[in-house]
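Here's a solo chain for you in structure tokens, the form predicted on its own.
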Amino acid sequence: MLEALMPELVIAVFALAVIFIDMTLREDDKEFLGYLSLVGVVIALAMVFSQAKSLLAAMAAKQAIQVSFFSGLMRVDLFAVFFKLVFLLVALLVILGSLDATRRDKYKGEYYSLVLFATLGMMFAAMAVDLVLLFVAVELASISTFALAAFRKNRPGTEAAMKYFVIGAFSSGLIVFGMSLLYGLTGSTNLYAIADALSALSEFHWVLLLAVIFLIAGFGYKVAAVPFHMWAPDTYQGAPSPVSAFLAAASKKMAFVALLRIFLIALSVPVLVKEWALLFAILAAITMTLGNVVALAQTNIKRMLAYSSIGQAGYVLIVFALLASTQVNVNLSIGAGLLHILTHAIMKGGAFLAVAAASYYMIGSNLEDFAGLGRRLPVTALTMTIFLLSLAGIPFFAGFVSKFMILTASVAAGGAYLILGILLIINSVVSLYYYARVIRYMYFAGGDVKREREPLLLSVALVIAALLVIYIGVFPDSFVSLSLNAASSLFS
């Protein structure tokens, strides 16, 4: 048990270490601090690995593929170790870049600690099997990204901060209700536990609906899914850029966790899966939509990648609906919503690096701001320009894959889910068009600048990115593979 726990012990002492060691040490000696936070990912994220080999080589075998402890509130299968993997990589890269964009800030302690136990919090709610670990896992990772986005304690990042707060707050309360009346309808908060309490129901009762929409809510804030997406925009542009990169990249993508395990497991009966799937379904198609169009009109590039980010949680929810159809393919589904997670989270966590490293030389997040900046910053230009188009859908990136994927689910199932095909294709045609405005500017605006010395960790860590994002565009059957895999592992 300890062993498969070994990660989460790893951050726990590292985001403890950092606090402790932070007391001891002189402000021009505290740059050590976000090297010994990388050392601390870099420990885990290589044990989760190891997880993951062991648990497909004995998916593989055909012998068990989970364990469960402390009476079954966690489980570690392939699904959780699948998205511990996300956010490992999401804070290798965040603090990885962090080293360079907050060379300048106070408080790095309490900045890589933060950035420690919110990662720690997200990968407890990987795990969570029980709806209190659950809630407590998610509340850890939120009020620690609260604090982080007011770290620079400015205006607009307090504005920000205070935004994200109050909503988020709001968002909690909503979950916590669903949950109490899930358990007051079903006498237990273990997952599987009230799957068989309601698989006894014999017709739909009204509360049981209540939950669901308490929790669609609740979540629906978590995930930035119209209507409840208000926060997002403020949030993202008022936030230091590499806070953003991890609020897109890994928060967002906590909240898909505890959907996934939430309506999957316990709310997957039948005589609730049509209602709830009609719901999603809804919401896909206004969230995709107007995120995108939105994203249109956006003059300041932060706020067009928090559009953006919504437009892209509206093609994840497509795959909760598509649960509805008889014709669906669960695991294709579910797979293409997991490896579009991965995907984003590599896409959107290096857009808002980049931005970063722009805002390293004092250059703002406007679209004026960023003209010239292909000959004033190549490799932040280029890595961006990769980002973005692999974020728009173009063949031979990671978003064309996982995409792809997702609208093959959508044709399999047939009917009228493929009006959600339809609709993915259409706002990603939307999207390359202010993609594409970005990339004009980098390159095609602006007289002769200056070319500035990139700053180099920063420049590493969207090397890295952008190096995935072409990997898995170029060679994604390994990736397709482990996102099925650990789709079947969920019902496992």
The other form holds:
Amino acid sequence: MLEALMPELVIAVFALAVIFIDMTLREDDKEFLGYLSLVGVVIALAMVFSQAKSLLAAMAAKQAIQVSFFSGLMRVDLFAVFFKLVFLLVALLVILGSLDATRRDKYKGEYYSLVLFATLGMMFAAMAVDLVLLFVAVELASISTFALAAFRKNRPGTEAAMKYFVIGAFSSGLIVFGMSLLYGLTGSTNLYAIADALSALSEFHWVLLLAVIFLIAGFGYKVAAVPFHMWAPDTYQGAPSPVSAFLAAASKKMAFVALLRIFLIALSVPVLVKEWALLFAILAAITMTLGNVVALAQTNIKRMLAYSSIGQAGYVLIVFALLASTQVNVNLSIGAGLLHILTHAIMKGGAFLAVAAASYYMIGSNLEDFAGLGRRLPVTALTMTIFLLSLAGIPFFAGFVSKFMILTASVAAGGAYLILGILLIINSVVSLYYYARVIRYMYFAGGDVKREREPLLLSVALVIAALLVIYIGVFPDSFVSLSLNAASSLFS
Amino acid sequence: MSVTVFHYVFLATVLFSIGAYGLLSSRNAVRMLMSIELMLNAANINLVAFSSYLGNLAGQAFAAFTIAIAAAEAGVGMAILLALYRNFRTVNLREIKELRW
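Could you give the coordinates for the form predicted together with its partner chain, as opposed to the form predicted on its own above?
Up next: the whole complex, starting with the chain shown before.
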């Protein structure tokens, strides 16, 4: 039983070790803590990888494919393992990048232990099938990231953190109130027991709809869906760039995992699905449209990336809307969402890390500051180009594969769902404009600039992410089947 | 008239609404922190009331966790507030406009 929890144990032990060793080190030696946490993440990643392998093998052999324990508090299935891979991969890239990006900062011990604790919370959120554990895990990750956003204690950082904290705490209030109503109606906090109790419910209860609205609004704030998005641009702009990478690539994905578990397991009663699928359809349509349109007007790259990430969250929300359709295979639509969550985590995390690499040389994050970056920091500029093209959905990059999968699912659903698919295409075309503008500034603007030596570890993180983006784009098969299997393990 | 579970839920809803209103209408960061506490505690009242009504303990356990989380959240919130005040010499969010809304 404990074997399934080993990755979490490793992360927890390393997070605590970082805090305690931090106290014994002199300020100059604290870089060691970054390498220590990197080792922890790599070990955990290797363990989760072997978990995924054995689960896939068990699935192929049609054996029991999940482990539940602590009296049904959590469940380790391929779905959870898939998300744990995403979170650990992002943590790996962020820590690798932070080794360079926070070289001149104080409080390194606190920084790395907070990153590890946030990752731990996300990993538990991926496994939770009980409202209590889900809430505690989500809060562990959220509270750690509040502190991370204020890590530099400068003016933009603290303002960003305050806005993030107020909105984050407000959304926690909404979520816990919604959960309390759900508990009152069904008498249980276990998601499967809630599903049983709800299917026994003879008539539709308005309090149930209230609980659904509270949960959608609460998690809507966490995924930054329009109209709950206004904190995201400020926070991503003001926070240090590696933290923005962590927020956009990992923290937001945790909210998706919670949404998927709650809505697909507990609230998938046929009467109810129609209600919330409609809400999600409206949210998806306005989120992707507004995110991409407002991104057009941005002159700050971090802010533009924030709006683009709002738009991308809209693409994932399409998947929830499709669940009401009987035409489309549930595994296909959820698998499409999972794949987009994976690819978006890599490319958006990479893009923010590229901004971090630029700011290492005191290059600002305004569009004009990036002029001539192609000659000044060639590796950063090239990887940034790859991430931006992938975000726009150009073929042979990862973003294309996952967007195409979402599009396939919405076409299969047909009817009114086709509108969502068409909006997806229109928004991708719109987004190409503002991504291409950054690429144009990097390569076709700016006068004579000297080439600089790029920070090594940040470049390594960028190259890893870029190679992954290209690999998924060129050989998508194994990733597509992995996400489809992960989707199907949610229900078995 | 005896006190039923409905009364508790009504109280919780009123508290939650006061908290949400306070959070959305005020621009003073300290008042916002207080409003957040109200919202979380409204949920606690709900949980405990339902727990005693349904006769199972899951709700009380949930409430205990929520109390702990609210304390942690208030701690981090106060720390961020202090850092904010040291930078801007005010806690009025309307006057803090470094980042464009």
